[in-house]
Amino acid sequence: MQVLSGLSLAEIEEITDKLNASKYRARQIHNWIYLKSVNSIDEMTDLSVKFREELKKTAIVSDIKVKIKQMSLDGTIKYLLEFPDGECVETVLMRFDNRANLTACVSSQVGCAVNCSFCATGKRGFIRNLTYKEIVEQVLTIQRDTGLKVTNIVFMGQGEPLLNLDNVLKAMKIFNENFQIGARRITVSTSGILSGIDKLADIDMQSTLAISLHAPNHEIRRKLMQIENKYPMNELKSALKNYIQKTGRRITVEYLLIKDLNDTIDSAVQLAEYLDDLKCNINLIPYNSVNETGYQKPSKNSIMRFKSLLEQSGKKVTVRLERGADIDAACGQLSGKADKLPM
């Protein structure tokens, strides 16, 4: 049986030319599933019945189960999928009063290999990469769930995208061409993988680059990170100088601010030498809560402390809203486990 969602508009036509149809029958079904958003070919009320039924013999519009959904306070919503194979990832759809943006934080694998001291995802280990139907499944699950346009793709979710990019960059076209999403409005987020870092400057992407730094020199953030034993951060400059040269676009830094380690005013004056000469923007996430790590969140004040020096050094500071923490939606809090969810 053929999935229809993560296909192309060549693809439909492949199935439709099986079926004796025209071209735009299947162009009718692809704005079903990519602009409208169906749950079933029933759905697909353009098409008429008699070609519904021959439609439904060969093809499907998804195979993904929705196995867990929960909703923030704040309006957030975290879906835990179910792949055919019995794997699970978690999706978020993220919204911000008084904003049109609806931001879907996606996953790029099962599990993570990178294994960060602060995340809960790493603690499961490497399971497989998603293939670039899945991640795109993730968006589609949302939009047929809400009745709603994701206008924004973050690559935040589980998983280093950088680890398994071909599959990225196909979901990516996917989202620029299918869905109608602008390469400005996806950011691909990344804890250091230099090879796909020069990549994605050969290629010049017109995304975001998001760097997953959180800390201000090499000894912090091998306590942090282990990939800083194999790019540790001065490798990591030269090749965030040679994407930046490539392609002139300006970077994301992210800064995961944990009390007491790296939220000092040391902290504060070492990472602003380390990003004076990269063009970036900052953006501060105060530490949200994962079981087994030991780690606090600062308080209030130590957060705006340290936005205000690193915003001595001229760069734009901004400090993450926290979407989701009470459904462990927020940074670092998925883990696409269902044994932690409640039913």
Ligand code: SAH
Contents of the next structure:
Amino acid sequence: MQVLSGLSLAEIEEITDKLNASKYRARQIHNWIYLKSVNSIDEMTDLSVKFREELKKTAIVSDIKVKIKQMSLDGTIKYLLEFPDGECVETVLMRFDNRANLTACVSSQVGCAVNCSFCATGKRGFIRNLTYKEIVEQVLTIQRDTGLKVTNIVFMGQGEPLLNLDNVLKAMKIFNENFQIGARRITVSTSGILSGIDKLADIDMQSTLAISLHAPNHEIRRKLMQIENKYPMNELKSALKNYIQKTGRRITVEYLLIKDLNDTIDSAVQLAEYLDDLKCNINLIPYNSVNETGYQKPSKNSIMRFKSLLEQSGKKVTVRLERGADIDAACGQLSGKADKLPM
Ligand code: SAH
Ligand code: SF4
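Complement to the form predicted alone: the form predicted in complex with the ligand:
Full complex below, order starting with the chain above.
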């Protein structure tokens, strides 16, 4: 059985060709999948019943299962999705009040090899890469389930997207061409895989790069992220400068704030220095408790102090709103719990 979700128009044409149908049929199917987000071939009502029956013998719309769906009071919806091999990833839909933006936070891998000390996904270790179709299917599942059209994509779910770059790039192309989501509305977040950053700089597709920095200096970053031993901050900075120069784009720096560890005045001053000559916006992320890490949330006061110290350097600083806190919508937190949840 062919899964239609995630196929390009040309790939759908191969199917319709085999069924001796016109290219126009392929275009109709493509629209049903990407623009109207149908759940089944039966819903493709501008295809004849006879043709739908033929198509049903060779294809299905999707083979992904919604295993858990949790809705937050703030409108955030979190899904745990299951692939046919039984592996699960999480995908989150975030709505921002007063804005027409519907942002899908997608996963790029099952688990993650980078193993940052604060992250629930990292604790699972790496299981496998997602195919580009599995990445695309996450967004289609949200659209099918809600009937809404996703407008923005962030690769901030499970996994390190730059360690699965080929599939991520293919998925981005499909988001761009099939979903008509502009590259600027797609954000790739990385822990700092230098080869991947260089490749993105060369491709220059005008998407947004977010870098999970989380520390003001080498010593603190090493404690939080093992990857700092492989790709230290000084080399990372050269790669980021090169990226900014080649693409002309401003990057986003993500900084997880952890109580007494990296939320001090000293840290703010050092971070401002490190970022001084980088064209970037800063997004502060108050740490979300994950069991067994020993880290704590920062206080409101220290978040505000950190923010205003950084703002003195002239950078735009935002604090990530705690979305879906009541449903554990922060990174990597649902799938870690899936085994423990009653089904
Ligand atoms: N692997 C990539 C993409 C995943 S993004 C990366 O690390 O950038 C996941 C985001 O959620 C990252 O910015 C990460 O630092 C953040 N995150 C992970 N664990 C978190 C926690 N316990 N609380 C708040 N944010 C967390
Ligand atoms: Fe992997 Fe990102 Fe989690 Fe680090 S924060 S373990 S890179 S998913």
